[in-house]
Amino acid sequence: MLSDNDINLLAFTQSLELTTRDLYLTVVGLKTLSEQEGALLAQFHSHHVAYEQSLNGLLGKNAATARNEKVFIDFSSKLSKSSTPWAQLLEIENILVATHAKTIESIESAKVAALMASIVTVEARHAAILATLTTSDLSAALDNKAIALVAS
C-alpha cells in the first residue's frame, strides 16, 4: 500500500508525464521534420505514454486524470514559436529528470523509487540525444541546469 506521500508524489509525476505525452504529440506531425526525425519523436512520446500508465497502475484510483495544464501551456507557447522542436523538447526533458530524481528522494517505497529511477535514466537518455541536436559542445549539452518541479 503506498503511502499518502507517495501517492501525492507519483500523482503530481503522472501529471507531467500525461503533460509530456500531449507536447510530443503536438510535434511528432510537424512537417519541418524528417521521416527519421518524426520517427524518434514517436518513439519518445510512447515512452512518455508507458510511463504515464505505469504510475496509473501503481496508483490506481488515486491516478491523476489530467495533464499540468499550467506546464502544458508554457512549452506549446514555446513551441509554437519555434520551427524546430528541439531545445524546448530537451528543456521540458531535464526538467523531467532534475524533478523525478528530486522526487526519488522523497518516495517512501523502494519499488516505487526504482520505478522512478528507470523513468530517469531512459528521460536522461531523451535529453542526451535532443542535446546533441541543439549543440556540437557535448559538455555544454549534457549539463542538466534544470530546476525541479515541487509537487504542490
The other form holds:
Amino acid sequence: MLSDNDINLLAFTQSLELTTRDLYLTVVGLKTLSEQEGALLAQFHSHHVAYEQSLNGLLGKNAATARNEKVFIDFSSKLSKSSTPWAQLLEIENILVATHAKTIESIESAKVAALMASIVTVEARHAAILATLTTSDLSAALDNKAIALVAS
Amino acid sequence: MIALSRRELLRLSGLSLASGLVIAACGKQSGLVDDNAIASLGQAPKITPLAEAEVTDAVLLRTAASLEYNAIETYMTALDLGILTGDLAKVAEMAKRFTADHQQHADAVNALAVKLGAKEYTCSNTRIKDLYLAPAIKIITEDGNPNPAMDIVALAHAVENLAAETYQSVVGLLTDPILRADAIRIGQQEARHAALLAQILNPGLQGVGPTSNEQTGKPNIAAVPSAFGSLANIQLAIGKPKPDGSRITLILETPSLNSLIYDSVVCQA
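The form predicted together with the partner chain is what I want next, because the block you gave corresponds to the form predicted on its own; please supply it.
Below is the whole assembly, all chains and molecules, this chain first.
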C-alpha cells in the first residue's frame, strides 16, 4: 500500500513519463531520420511507454491521466525549431534522471525506490547515446547538469 | 479389514521367523562388538565462529566503495598493458576519465559511510578481484589471444555494468531515502560508462538496442539492452577462441553476503 506522499510523487513521475513518451512520438516518424535513427527513437519511446505503464500499474486508481503540458509545449517548441532532435531529447532524458533521483530522496517505499532506480539507469544510458549523436565531447555523455523538476 | 485364512497365517508366521534367524546370523558373523564407541579418523578442527555481521547502510556503502577500487584497478591494468592503441586510442582517453569518475565516486560513498560512523574503505573488493577480475586478466593476457585489447574493453564494460547494477540494487536495501538517491546518482553515471563502452564493442546505432548473434544466437553487447535496469548476472566472453569458435565465458554477479565489506573487514592497502 502506497503512502499519500508516495502516490503524489509517483503521479508526478508518471506525468513526466507521459510527457516524454509524447515528445518521442512527435519525432519518431520524422522523414529526415535514417531507418536506424528511427529505430533508435522507437526503442527509446517504447521504454518511456513501459515506465509510464509500470507506474500506472502501481498507482491504480490514483494514476496520472495527463502529461505535463508545460514541459510538453516547451520541448515540442524546441524540437520543432531544430533540424535534429538529439540535443532536445538529451536534455529531457537528463532532466528525467535528475528529477527521478530527487524523487527517490523523498519516496518512502524501498521497493518503489528500487523501481525508480531501474528506470534511472536506463534513462542515463539513453542520455549517453543521445549525447554521442550531438558531440564527441565525453563530458556531454557523462555529466548531468540538468536541474530536477519539482512537483507543484 | 484383511481376512487371512489359517493356512496363510501359518505361512506368514514361518516367513517372519525365518527372516529373523537370517538377520540374527548376519549380526553374529560380522563380529561386531558394541563398545559404545563411534569410529573416527583424525580430529575435527576447532571452528572459529564468524564475527556478528549486520548488513547496514554503512556496509553497503563500503562495499560500493570497494567496487569503485576494482574499477580503478581494471582501468589501471588496461592502461599499463599499453594495448589501447590505434583505433582504440580513444578508449585510453575514456579510461582516464572513467578512472577519475570512479575515484570521485569512491570518495563520495566513503564520505557517506564515515558520516554514518563507519570507517572508509579504500581497497578493492578481494572476492570480486579473486573470483572475476584476476582470472579475466589472466585469460586476456595469455599467449594466443588474438585480440586482448578488445577483451580488456569487454572486461571494463562488464565491470561498469556490475557497478551500475550494484548501485541500482542497493537502492532497495538502503534504509535512508537520501542515501538511496545518492547511490543512484552515482549508479546512473556507471550506466553511462557502460553504454559508451558498449558502443566501442558493438559500434553504431545498430549496437544500441538488443540484438543477437546470427550464428550463436547469443545476445550481442548492447548500449541499452533492456527497458529497465537489469540485475541479472553479467556474461563476459574473452580469450583465445576454441576450435568451435566459442570462448571462455565468465559470469559476474553483484556483491552478495559473502563479499560485502562488513565493519570488521579491514583494508590492507
